[in-house]
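Just one chain is shown here, as structure tokens, and it is the form predicted alone.
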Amino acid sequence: MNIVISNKDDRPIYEQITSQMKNMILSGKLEEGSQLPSIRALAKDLRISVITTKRAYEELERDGFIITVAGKGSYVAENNSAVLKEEKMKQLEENVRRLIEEAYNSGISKKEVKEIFDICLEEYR
């Protein structure tokens, strides 16, 4: 499994760590019931707290992204598209949230934001 954790990132290490597992669940580079590393192998191989790896792995099966077996691991939940969807637009939010932010600091009016959309939505159609 290839997470990087960067001492530049604002996010707390285990938001790194459920970020980047997320966008792999998503992606479907994880696959859904494949076996997850344990919280001590990940730890041991990112170099880090055990304590911060089971805290992402907590947010991950408390987000629905992950199951846990007693005994037996994590491993990637069954796919339920109403939380990867959610997840989705979720994602989807932050990214338009970057580029008003983006557009407002460029002195950019609503209104050809909106005519920029429209027109990458035609074409993209």
Contents of the next structure:
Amino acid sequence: MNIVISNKDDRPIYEQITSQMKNMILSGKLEEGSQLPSIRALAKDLRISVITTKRAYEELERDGFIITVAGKGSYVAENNSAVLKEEKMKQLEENVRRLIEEAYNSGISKKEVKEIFDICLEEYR
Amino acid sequence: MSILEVKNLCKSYKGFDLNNVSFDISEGTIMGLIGENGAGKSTIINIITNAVHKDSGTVKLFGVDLENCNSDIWNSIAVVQADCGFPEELTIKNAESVLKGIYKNWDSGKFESYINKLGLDFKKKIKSLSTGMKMKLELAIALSHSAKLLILDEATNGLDFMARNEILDILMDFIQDESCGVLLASHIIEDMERICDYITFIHNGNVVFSENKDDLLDKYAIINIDENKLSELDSKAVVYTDKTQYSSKALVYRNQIPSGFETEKTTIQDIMYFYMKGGK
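Mind pulling up the form predicted in complex with its partner chain next to the form predicted alone we just looked at?
Everything in the complex follows now, all chains and molecules, and the chain you saw is the first one.
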């Protein structure tokens, strides 16, 4: 596991942690059932506030990515394909939104965007 | 449980008033106590450590009123200041024998490991130590008598980047034990702000805020725009503005800024600066 905290990144630190951990879980780099560092150990390693790592873990747990067992620690949740798929869909939606905005800013019409999208989709098949 | 609970603390000196200061340090957390020189930080620390008597208010250490604290409680508090008060001619080894007599929980093994880890030398005399080394010695002492509350009073000022990082690591090590807490008082916290869980900001003897640091950084943002555009913003969204001849910078409430305005992440240092500058 490797987490990069950047001061240049405009997102708050806990969000930088959650998004990187989500990606590691989605890509399988962090395997299901594997144990995560404790909140305090991670804070120490990254030299950040304990409250910050705590918040990151709480959000990961809320979104179904990890589970925390009192007194034992936190683990990557058992593969819940519905949760993973939903997260991937959410990421895809964000990416598409960004593309549409880019197209809009460059004066490309709705119809043209659709055409390009269809062509690419065809090619991929 | 709170390790330290300060409530409605008041103290008047000629020309200076500490007004109703309240804040709390819960177990396993680091509190940054910030404010410019003369804001009242040292007065607060002096009251907490019983060096100065308060006029009114309450201070509780590990749940016990200051007035009722016994030697066990005093032994579990360590104050680290930039200048250690040891006689200059003593070596670190000599100093340790004095300390053994003072602290009944003294742990020689732990002290030795910190001395080695921090690159200090038992044979060195106090007078030959640099500011950074003295500070590290103080910290090694604090951590060798099982202190549960560590108070750093302007202790990291003037330390170089390497030394500050070493101290960050030691503090993070310290709070791996959830029953410990840290009060980090300074007029300049720079890189130390990253490890703080809560920030209490003192200005002219008053608490401006005492809050979760992440919440503060979420709440505020910096905006760099020209004056005309600044006036388009709702005045309630702008906390403080800093105008110079060629630029305007403002501290704003992030959630009250309409899209289209580019905001930047703020730091605690920024927030402090804007509050001190004051004036919209």
